[in-house]
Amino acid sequence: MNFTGAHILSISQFQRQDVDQIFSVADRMEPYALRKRVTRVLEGAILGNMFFEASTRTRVSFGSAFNLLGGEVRETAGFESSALVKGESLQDTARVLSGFSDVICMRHPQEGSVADFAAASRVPVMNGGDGANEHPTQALLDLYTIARELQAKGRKIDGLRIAMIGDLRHGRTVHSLSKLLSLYDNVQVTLVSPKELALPDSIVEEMRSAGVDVSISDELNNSIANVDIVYSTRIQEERFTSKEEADLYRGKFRLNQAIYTQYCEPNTVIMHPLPRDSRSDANELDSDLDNNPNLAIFRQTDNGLLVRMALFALVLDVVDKVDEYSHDVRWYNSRQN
């Protein structure tokens, strides 16, 4: 694809070579993400961060990625702080705010809403999550993490064995990652969830049509016995009609160190898109895993910065100018100690 000026809305718009290009640029962003160098390549550019649904990592990650490239960030968080609460349409909001911004990142609880917004925007729009539909940048950072974790073991994504666990029906991160994995060869995916929270049939069929070996289970222990990656997700309480309904499934697939030791291969990588629900009735990833070197959840968030920096550099066409507008760091950098 031609990234310059493009919207980033869905995994479906990428071919495998596009993903390779994003990852190659992400690798080049590492000195800036680690504050070994500073670049001002986007000096004067403005990111409009529009989050109409709760977010910590995605919102701050997008903003930090833009800042690290030298740009400035303006934020809207929640309906109550926007003109949408007064009845303004997404289309009118898009026309107005795209006049104030050079690129916009948006999260919205309604499926397809970000694409509708992008259709009226005069600048590139990136999807930070639209309801239970997709979360393309999360899927990209997840796959980038998988690639780096496997690379450390002398492996590639082709031939990957992964178990995806939890609320697969509502988990937009799993929806996007499943589509992304369909671009690779000899991938084996085990889907582990209650039947009521199974991955939508359309996505399962899309994976199988692409040659992915998909198996389905509602039992955790044996499903994680022969995989490279355990990818856990939380129960998406905000997608249920009531907390009581969500509580029916909460805590069904808990992973702790004892289960990991008994059933997982010694180097199985543990991933989660975060936030992990650490409440006692959920606790999908126990805190006793925190000292497990194969717990990659915080490496994921670090990698998200690299991937989002890469997307900004590609969409705003500055990849080849990043180093030109760089200089040494002038402050104490704890990351180098």
Given for the second form:
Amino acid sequence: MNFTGAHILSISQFQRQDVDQIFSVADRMEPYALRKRVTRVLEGAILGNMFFEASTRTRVSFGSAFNLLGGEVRETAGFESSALVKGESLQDTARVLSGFSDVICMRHPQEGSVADFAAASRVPVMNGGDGANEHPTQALLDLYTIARELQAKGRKIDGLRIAMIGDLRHGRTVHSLSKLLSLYDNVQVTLVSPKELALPDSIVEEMRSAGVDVSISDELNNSIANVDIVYSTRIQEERFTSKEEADLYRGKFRLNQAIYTQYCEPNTVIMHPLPRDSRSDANELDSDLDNNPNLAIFRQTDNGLLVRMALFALVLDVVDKVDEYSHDVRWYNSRQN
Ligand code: CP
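With the form predicted on its own already on screen, would you show the form predicted in complex with phosphoric acid mono(formamide)ester (CP)?
Zooming out: every chain and molecule, the one shown earlier first.
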């Protein structure tokens, strides 16, 4: 695909070579993300960061990635601090904000809303999560992490065995990651969820049509026995009609060190898009895993910076200018010690 000026709305817009290109640019962003170099390549550019649903890492990661490329960030967080509460349409918001920004990132609770916004925008729009639909940049950083974890073991994404666990019905990161995995060969996916929270049939069919070997289970322990990656997810309480309904499923699939040691292969990598629900009635990924070297959840968040920097550099067409506009870091860098 031609990235210049493109919206990033869905995994469906990518071919495998596009993903390769994003990952190759992400690798080149590492000196900047690690503060070994500073680049000002996006000096003067403005990111409009519009988050109409709760977020910690996606919002700050988009903003930090843009800052690390030298750009400025202007944010709106929550409906209550935007004119949407006064009845302004998303389209009018897009027409206004795209006059102020060079690129816009947006999260919104309604499926399809970011695409609707993008249709009225004069600048590229990136989907930071639209309801239970998609979270394409999370899937890209997840797959980038999978590639790096496998590469350290001399493996490639082709041939991957992964178990995806939890609320697969509402989990937009799983929806996007499933579509992304369909681009690769000999992938085995085990879907582990209560029947009521199963991955939508359309996505299962899409994977099977693409040649992915999909199996379905509602039992955790045996499902994590022969996989390279355990990808745990949160019960998406905000998508249920009530907390009581979410409570029916919370805590059903708890992974801790004892279960990991008993059932997983020794090098199985543990991933989670985060936030993990650490409340006692959920505890889907126990803190006793925190010293397990195969816990990759914070490598995922670090990799998110690289992938989002790569997307900005590609969409704003500055990939080959990043190094030209760079200089040494002038401050103490704790990452190098
Ligand atoms: N993974 C993710 O989307 O996290 P946030 O909700 O904190 O952005």
